[in-house]
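What follows is a single chain, given as structure tokens, in the form predicted on its own.
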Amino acid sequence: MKIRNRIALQFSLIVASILLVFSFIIYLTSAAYAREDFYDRLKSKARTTARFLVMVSEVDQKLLKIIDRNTLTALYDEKVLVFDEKNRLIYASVDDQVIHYQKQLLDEVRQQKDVETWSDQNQLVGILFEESGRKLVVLASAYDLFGRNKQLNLGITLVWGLIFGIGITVGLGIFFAGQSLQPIDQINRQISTITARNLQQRLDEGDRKDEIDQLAVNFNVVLGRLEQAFEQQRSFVSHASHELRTPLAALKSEIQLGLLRRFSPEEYQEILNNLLSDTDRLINLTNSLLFLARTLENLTQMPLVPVRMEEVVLMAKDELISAKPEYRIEFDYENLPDSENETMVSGNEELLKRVLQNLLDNACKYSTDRTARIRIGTDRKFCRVSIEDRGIGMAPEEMERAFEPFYRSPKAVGFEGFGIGLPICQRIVELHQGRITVESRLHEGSRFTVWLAHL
């Protein structure tokens, strides 16, 4: 069922339930009021008849019957019976009908002095009339023809009003639900036209005041992220293909050269060394690509434990110096921590060590003196690790692209690398809910700073 029809149905059920309850209450209230009013009229008739019979000596039974038949207030199928203390019928307003009554009713009237009940379809009241030392029981019954007709007309009016009210509610519910959901229909039509080839298309955001406009705004944000992800994927595949093609082409060339003619053992040795070098380059590139892809996984899949950053810095420094003894790394604090927890972060030790090794390796590699300076600073929220060099530096436009996969500055062409290290560092830091920033001046050096929230 469509949302429009569901909303109209729910709205109609609610209104119909309210109308039904109110109609039922009105009908019952009107019926109760009419019934009590008719009982009061019967009681008044019974008292009047008893007074005429007891208190007015000039009125005998025959005259009283004539008065009962011809009074303007006579009721439909009216009967009035008067009984003395011995339950003897001393007066009946009708002579041509058989009157049925029960002795138990007379006893009940004497006990309660006022009884309201039914006699077939007629309403019946019984009162105890005490006057001049006499205790008479008066029974009066009649059929409320006017009240029944009035109640029937009210019921018919309420039923038709309920039918028309529900019908109007259903129609208006469908109309207004359609009007309210029309922007969603427009959004659905616009979404159906968006494909992988036109992700730059955006939805109409209206005035951004209601929930539907906010839905369009949020969807446009998702489209922007999706477009960016597609662009990154296309760029990644393009650059990866290009980088993989270079060592593969070199391998093919060396193999073709080895098959071209016979060479001396020394020449074959040189060819094999070139093949080994290109193979190592291909393996390193493949490992970097795999590592970059793995860092895109969810943070919840990565074990996080308390890690002390000084220890990670020292391990990264020692391993890098061991692999490349020509490098020099200077380590110090920007400020002394106020507590031992200020250099403690929640993270993965191996991944953080990989970040620092990449940054230290770049700092030493691009510096003429092969020296990097690493500093640890803290504040109330963050632990900062800064790696600074005095190398080739970067221009402002190069800093903006520093973390793009496979991007390399034109001045870095002569240095070993694939342009994957910084994107890997950024990904790892983001997985730790931190950030990495860069400051650089051309021909003066660069400083990369890793910001991580401490415990």
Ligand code: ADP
Contents of the next structure:
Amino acid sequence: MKIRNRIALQFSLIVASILLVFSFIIYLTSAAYAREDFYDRLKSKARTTARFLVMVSEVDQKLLKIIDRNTLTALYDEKVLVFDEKNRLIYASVDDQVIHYQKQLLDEVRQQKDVETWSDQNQLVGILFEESGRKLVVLASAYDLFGRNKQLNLGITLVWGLIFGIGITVGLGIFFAGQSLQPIDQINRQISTITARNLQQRLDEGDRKDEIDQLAVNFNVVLGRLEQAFEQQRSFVSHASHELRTPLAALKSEIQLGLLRRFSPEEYQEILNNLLSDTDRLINLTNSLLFLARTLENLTQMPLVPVRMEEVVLMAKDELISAKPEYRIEFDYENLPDSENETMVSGNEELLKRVLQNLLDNACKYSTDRTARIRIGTDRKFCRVSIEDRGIGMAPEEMERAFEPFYRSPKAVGFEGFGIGLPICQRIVELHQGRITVESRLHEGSRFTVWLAHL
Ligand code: ADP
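Now show me the form predicted in complex with this ligand; what you just gave was the form predicted on its own.
Below is the entire complex, every chain and molecule, led by the chain shown above.
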């Protein structure tokens, strides 16, 4: 069922139930008032009849009957019976018709002085009339024709009122639900036109105040992220193919050179060595590309275990020095940790080692003294590892772009590298819910800091 119809239905059901309950209460209350009113009229009739009978000596039974039948206020099917102390009927307003009552009703009236009950369709009252030492029981009954008709009319009016009320409610419910859901229809129509090709399209955000505008705002944020991810992927593929083409072209020209003429064995040896080093470079590049692609996709299921940062730092340092002995790496504490736990983080040792090796390699590579300095610092929440160098440094705009895949500053062109080390580092640190920051001054040096929450 459409939301619009569901809202209209619920709204109508609620209003219909309220109308129904109110109509019912009105009907019942009005019926109770009418009944009470009629009992009062019957009692006053009974009292008047008894008073005439006992106190007005000029009025005999015959005259009283005539008066009873002909007064303007006579009730429909009205009957009055008067009984003496021995329950003998001493007066009946009608001769031919009888009041149906049970004998014990008379005793009940004598006890309670005032009884209200029913005789078939008619209302019946019994009162004890005490005057001049006599105790008469008067029964009066009549059919409340006027009251019943009024009640019937009220019932018909209420039923029609209900039918109209519910009809109008359903109509209004459908109209207002449609009106309030119209912006969602609009958003739906706009969303259906968005595909991978036009991710730059955005939804109309209105005045950004109501919930539906907020939905559009949030959806636009998601679209923005998707667009960025698509863009990243597109540029990754084009950069990757570009990076692969250069060493492949070098390989091809070396092979072509080898085929040009016959070479001496030493010359062939040199050509083969060149081929080998270019192939190594290619393998390095494809490995890094694969790793970057994997970190961009998902490493979210990687197991995280407690890792001691000093140990990771030392392992990264030792491995790097044994691969590149010309590097010098110094290690120091920024402050003495308050407890052992302050340098323990939850992470993946291999990946964190890779981050530190990349940063250390850059620090030594981009410095003439080939020296990097590692400092570990802690505070109440984070364990920081910063890697400093006194190398070529970066201008502010280079710092901003340093973490973009394949970005290399113009000064870095003379150094070996592909521009994918820092994006890998950033991605790994993000996977550890940490962050990586950079401070640098051109020609003075750089400091990269990895921030990870400690245990
Ligand atoms: P690569 O070093 O292979 O070029 P990275 O992703 O590691 O790729 O670094 C990206 C760019 O950031 C580098 O090309 C360089 O311009 C700059 N950069 C990184 N580290 C440093 C550093 N320690 N000093 C100066 N520039 C750096």
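None of the values given here were measured: they were computed from a predicted structure. Positions refer to the first chain, counted from 1.
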task: For the rigid parts turning against each other between these two forms, mark which of 218, 21, 158, 147 is sitting at the hinge.
output: 218
field: Rigid-body rotation of the smaller part between these two forms, in degrees
entry: 13
